[in-house]
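Next up: a single chain in structure tokens, the form predicted on its own.
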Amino acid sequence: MPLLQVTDLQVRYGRILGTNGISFSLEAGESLALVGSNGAGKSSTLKAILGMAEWPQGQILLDGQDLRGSKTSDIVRQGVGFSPEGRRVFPMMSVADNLRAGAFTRPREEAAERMEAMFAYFPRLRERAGQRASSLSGGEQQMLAIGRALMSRPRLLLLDEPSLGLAPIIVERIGEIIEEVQRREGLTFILAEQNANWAMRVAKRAVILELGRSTIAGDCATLLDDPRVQNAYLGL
């Protein structure tokens, strides 16, 4: 049984379609890139999985359990973590307190141990543990957002546009950290990205989205050599 199964997903915002029939599955330990331009349906898909968007049509199963009608907090407790677009850290709270906030689903005694793990993945956060999150650079805030999502020790991590607005060297480092976490913790993740080249080098499989529909899907190594993907998304 797949860890996550999304079938014929249609997300709506009133009369506006966010997605229109997206389907994919994800086994435990796998990684998937959802690639597309702004408005393609990437964020809508992640929000539907988290219970943050309405989906009148389709099905989302987590470990075979239908998520329709589930509260976001309950989905997080089932092992789903989320790093939102735009980072959305708590600006007036310290780095350490932002991380603690991400561990609300775990026993209190685990929080300190988990924070040490985050500091090992993101040494810059240890240096700034007592600073307000608002004082961090964009790259540091993105690391904090990912670290906060990882504090709950998720089985499935959803990352929404983590490369947005960051320098290429920082983007590459974030990709390396995501891969390291996957190796060490057996993490399953979905990477929603406009940066197709980077996303398909970090993830192993990809689904290309256009106007709320999945148009191309397959192994990333193969898709990177596909002329359709190269012309539309890689600028080749």
Second form
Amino acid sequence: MPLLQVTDLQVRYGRILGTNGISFSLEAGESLALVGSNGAGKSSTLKAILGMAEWPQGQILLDGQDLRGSKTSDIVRQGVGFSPEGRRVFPMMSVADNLRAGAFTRPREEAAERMEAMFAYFPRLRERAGQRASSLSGGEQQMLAIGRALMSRPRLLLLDEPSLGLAPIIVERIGEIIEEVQRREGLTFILAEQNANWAMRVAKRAVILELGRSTIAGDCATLLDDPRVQNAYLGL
Amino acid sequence: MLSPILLGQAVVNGISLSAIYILVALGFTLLFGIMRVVNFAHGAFAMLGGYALYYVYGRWGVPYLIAAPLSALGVALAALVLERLVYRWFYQKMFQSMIGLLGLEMAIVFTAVIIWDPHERSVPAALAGIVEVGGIIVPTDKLVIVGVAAVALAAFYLFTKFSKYGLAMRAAAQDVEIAAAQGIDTTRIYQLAFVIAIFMAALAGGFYAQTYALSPLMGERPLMMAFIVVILGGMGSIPGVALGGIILGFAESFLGTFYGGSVAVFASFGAVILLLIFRPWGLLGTPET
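Having seen the form predicted on its own, could you now give me the structure of the form predicted together with its partner chain?
Complete assembly follows, chain above in first position.
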């Protein structure tokens, strides 16, 4: 049974369609890039999985269990972590408190242990543990957002545009850290990205979204050589 | 006229007024900071706190140090019904909340008029007698009020700063959607913040009823004071409440002692008007972006 199965998903914001027919599935331990231009439905798909957006049609199964009607906090308790678009760290809280908030669903001792693990992945966060999150640079805030999402040791991590607005060298560094976490913890993740080239090097498989639909899917290695993908998304 | 005794007296009064103002304004600013509702019914809960204390302490004779928190807690828990029926519809809707909760204030106040009639009653003092320190006369009653208020404020500080649910409350105040994405049940956190806010208002209302008088219409002044304190300090800012409460409490006590009560009120409102012109986000608030 796949960890996550999304079938013919339609997300709506009032009368506006966010997605219109997205399907993919993900086994535990896998990594998937959701690639597409602005407005293709990447964020809408992630928000639907988290119960943050209305999806009148389609099906989302987590461990075979239908997520329709579930509250965001309950979905997160089932092991889904989220690093949102635009980072959205809690600006007035310290770095350490941001991380602690990420471990809200876990016992206190585990939170302390996870925080040490996050400081090992992101040494800059240790240096800035007592500082307000709003005082961090964009790259540091992105690391904090990912660290916060990892605090609960999620079975499925959803990353929404982690490369947005960051210098290429920092984007590469974040990719390395995601790969390292996957190696060590067997993390399963979905990476929603406009930066197709980067996302398809970090994840193993990819689904390409166009105008709210999933069009092409396959192994990243294959897709990177596919002329349709090269033309539209890789700028080759 | 600047005798040390008179000054000392004004300081003591200032501390006790500040304690009441901080309590009542803290609940007000919590509801605004976390749920974005402007609680125009805040005074009504202060009034209910006054009546609760009147019965639990005044009539049934429960010892004061138990009666004060117990009656405030009773009001706060009963208010959860209103949270479910009324408040929940206004969360994150600032302007609608003003009108809706003004209506709720009237409904509660005039229900109270029907039940208790509009006449003033008095809540007996916690302790009769006075303490004299170097010529300064301090009613023991006031010491008890300041003590209980200080304990409540310290407990609140420790709770928000060090407890898991306090952390969740701070997170929800800053970004409610992302707080939910940490597994925080924001409906429950809102209820918790609501109970804390109404508890503070009801506790302050009890003190207020003891200091002045108890009547269904007594809530108007605490509401106004909460409003001034919160505007002074900055809407939604907790350190701002502490600062605003101290400024207002001391200003009222000093100006009242030396120039009379009406000057004190005039100066308080005048300060707020000036602040709204030159620094509308308050002393410690942040400008809206």
